[in-house]
Amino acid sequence: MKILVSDNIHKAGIEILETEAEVEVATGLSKEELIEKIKNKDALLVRSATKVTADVIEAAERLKVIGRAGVGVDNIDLEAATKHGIVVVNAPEASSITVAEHTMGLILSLARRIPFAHSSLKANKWEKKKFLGIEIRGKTLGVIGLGRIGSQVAKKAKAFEMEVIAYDPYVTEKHAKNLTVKIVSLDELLSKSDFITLHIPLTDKTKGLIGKKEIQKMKDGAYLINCARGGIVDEKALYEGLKSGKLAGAALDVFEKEPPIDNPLLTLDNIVVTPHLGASTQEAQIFASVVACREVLKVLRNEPPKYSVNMPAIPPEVLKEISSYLPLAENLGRFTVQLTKGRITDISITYCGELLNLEFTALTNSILKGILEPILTGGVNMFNAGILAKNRGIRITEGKREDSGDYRNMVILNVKTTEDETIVDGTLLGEKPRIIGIDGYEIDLAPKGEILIVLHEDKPGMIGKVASTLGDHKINIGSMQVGRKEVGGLQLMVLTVDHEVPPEVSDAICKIDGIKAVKTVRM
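Single chain structure for the sequence just listed, the form predicted alone:
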């Protein structure tokens, strides 16, 4: 077996590879050099510097697996890898402790003004009175995102005798109770916390989560820490909050644009900044290297890896039978979760028609991957999606039914949350996934692009009013259909649009007389 390591990864992982394979380490390669070297390799190990594009993958004649020594796989073309049957593996748990410790370091730096005092003394100044700090003991820490990293931060903050509250609609009360953390609403967290720390992924839902409105809801003199992803915090709003004194300070390890050259935030004297160092420790780099290299060897030995990003661990003969249904399954999950509100408690899946005789496990895991991936920070794949769901207290049930209505096959997905219940039906027409039902309303929708779903009274003029509102905001309609259960009851209007529907447009539609609910979906 021949393996190419094209980024600087710790030698501990390379030594593991060398016990079973011929390893070539070549860093700083140009795209052309990488394409030439990858031709006869069975595996590729990268960090974030190497860009594994479709061209590189196309040139890899023997490549079976790509290993990422870390969490993010933005530098790897997953679609191209999957198309070529190449497994992509990573090390999603490698940096949990490291990022949590960095977070605590930033909290202490803000509380005791350590970086500012350091700079002052290095400039031959003795300004002891100027850098009066505060204790963090007894202060309230608000953790937004109680996943792997957020949970570690909560544990460490408890050791400093802080009060910890958290906002995370996707974790169970049991998990929070085990951490002695109280789950609260986002508004309550903002208003009660002395320190607020972010540990969530950057998604369409979390982009700009902390903006001007949220900062205004915070305590006067609160502190904000972001070691998650740039873009979750509106940097312009943060600048205004720090400049005005509304916030006592902030600490950022990540930025909307990196490096943050000429960023106005860097001109302030009440902000602590680090150059995306959250995962940069010797221990984390060793862990990431070792885990990624072990995962690569598992794939090369035809063993199921633990942290596959893009492939199911199923026998080839089973994969051949279900492969055409996998896109339907994942799209169905991704579509449905965007219609829900609250913490998911139950997921019920019913397979109908010609699906009855297939192996369900991979299909169910693909649905769960579609549901969980948008709401969890990395590491969700078809191998661990079921485990992650159960670890969060979500009950999973599978069933089968011979009757599939007018279709040869159908999947019925029922998702219950603490606030509502959503049922979506899907089918595969030829090789194309279709959504054919939402909460009992019959539709025919290709799950792609920007989708607007409006529940309204069945009366004249409703379609025109919604269309006019979209037109007033320069949002073009691509297609529109309406489903209803009975005349004079409620109708479900489903529109595909050419542009993202911002919250203010959804709010405007909600205010139309007769509108009952408005939801947006991005596929």
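Between two forms, the rigid core is defined as the largest C-alpha subset superposing within 1.5 Å. Positions refer to the first chain, counted from 1. Keep in mind it's a predicted model, so treat the numbers as computed, not measured. First, how it differs from the form predicted together with nicotinamide-adenine-dinucleotide (NAD).
- Residue displacement note: H499 has its CA displaced by under 2 Å between these two forms (rigid core superposed).
- With the core held fixed, the Cα of R434 is displaced between these two forms by less than 2 Å.
- Core-superposed comparison between these two forms: the CA of T418 stays below a 2 Å shift.
Moving on from the form predicted alone, kindly provide the form predicted together with nicotinamide-adenine-dinucleotide (NAD) as a structure.
Since only the chain itself is given, any partners or molecules it might have are not part of what comes next.
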């Protein structure tokens, strides 16, 4: 067997490959050189530098597997790999411990003021009184995002005898219980924590999650740590929180713009910063390399890999048959999850009309991809979404029905959470996905752009009031429709708008007399 390693991967993994294959290490290749070298290889090992594009994959006559020594697979064309029956494997947990340890390092740096004391002593000062610290034992740590890294941080904080609470609407109670961590609301976490640490992905929903309002809700003298992604914290609000003394300190490994040249945060004397070092340890690099190389060898030996990104491969003939419905499925998932509140417990999908006779595993997985992608960090795709959902304790049921109403095909998606239940119907009209029902209200909506959904009493003047609130905030309405089940009951108003509807505008609409609920969806 012949394997090409085209990025700098730790030698520990390469030595494992060499026990079973002939390995060529060639980094910094041009696309043409890569295409030439890949022709007679059975496997390819990369980090993030090599771009494994469709034309590279097409040129690879014998390629069976691509290994990524790390988590993100954005540099690999997954669709092209799957089409050619090439398995892609990665090492998703490789840096979790490393990032968690960095987080603990930052918590201790803030509590004991180590970086400041270090600089002072290096400047020939002996300021023992100035650097009086605090113990972290007995303090409350609020973990936002209890995934791979957040869970590791929770474990380590417990060893330091901290009280650990967490906010993560998407993990099971069982997972939190195993970690002896109490799941709380975001508001409770903000108001009770002495230290708050972020371990969530950066998505439309989490962008600016920690802003002025959230900082105001924190305890006076709280500390904030961000080893996740820059945009999650509003840097201007953080600057004000630190400058005013509301927050005692913050530690950042990540920034909105990296490197953070001329970032005012760096001028503050109650902030600890590191240059995106969270995952940078020898062990994480070795771990990523060893795991990815072992996974590659498993595939070459025809054994099932543990961390496949695109398995099981769907037979090309099945994929061809269902491919036109995949955008409908993914859009339906993405749309519906934005209407829900709480932790998802059950997802039930009913395929109707001409969909009845199709093999719908890939459609279900695409729906799950749409649901999970805004929640999980990297690597959610239509091949692994089913496994990821089941790992999170979500029950999934599929059903079929002949009757598809006025449409040739229809998918009914029912998502139950710990707090509510949402039912959305979708159809493929020609080549275009449409949302045709929300909780029993008939609508006809292209799931695109910014959408505002308002449930209100069926009485005169409601539309005008909502429209003028949007107008007051300079938000232009693109289209508007209403649906109702009976006269004088409730009505569902669905608007497409030209700009994002910020929370303060939703809140203002919510306060209008007769409005029952307001939801925003971004597609």
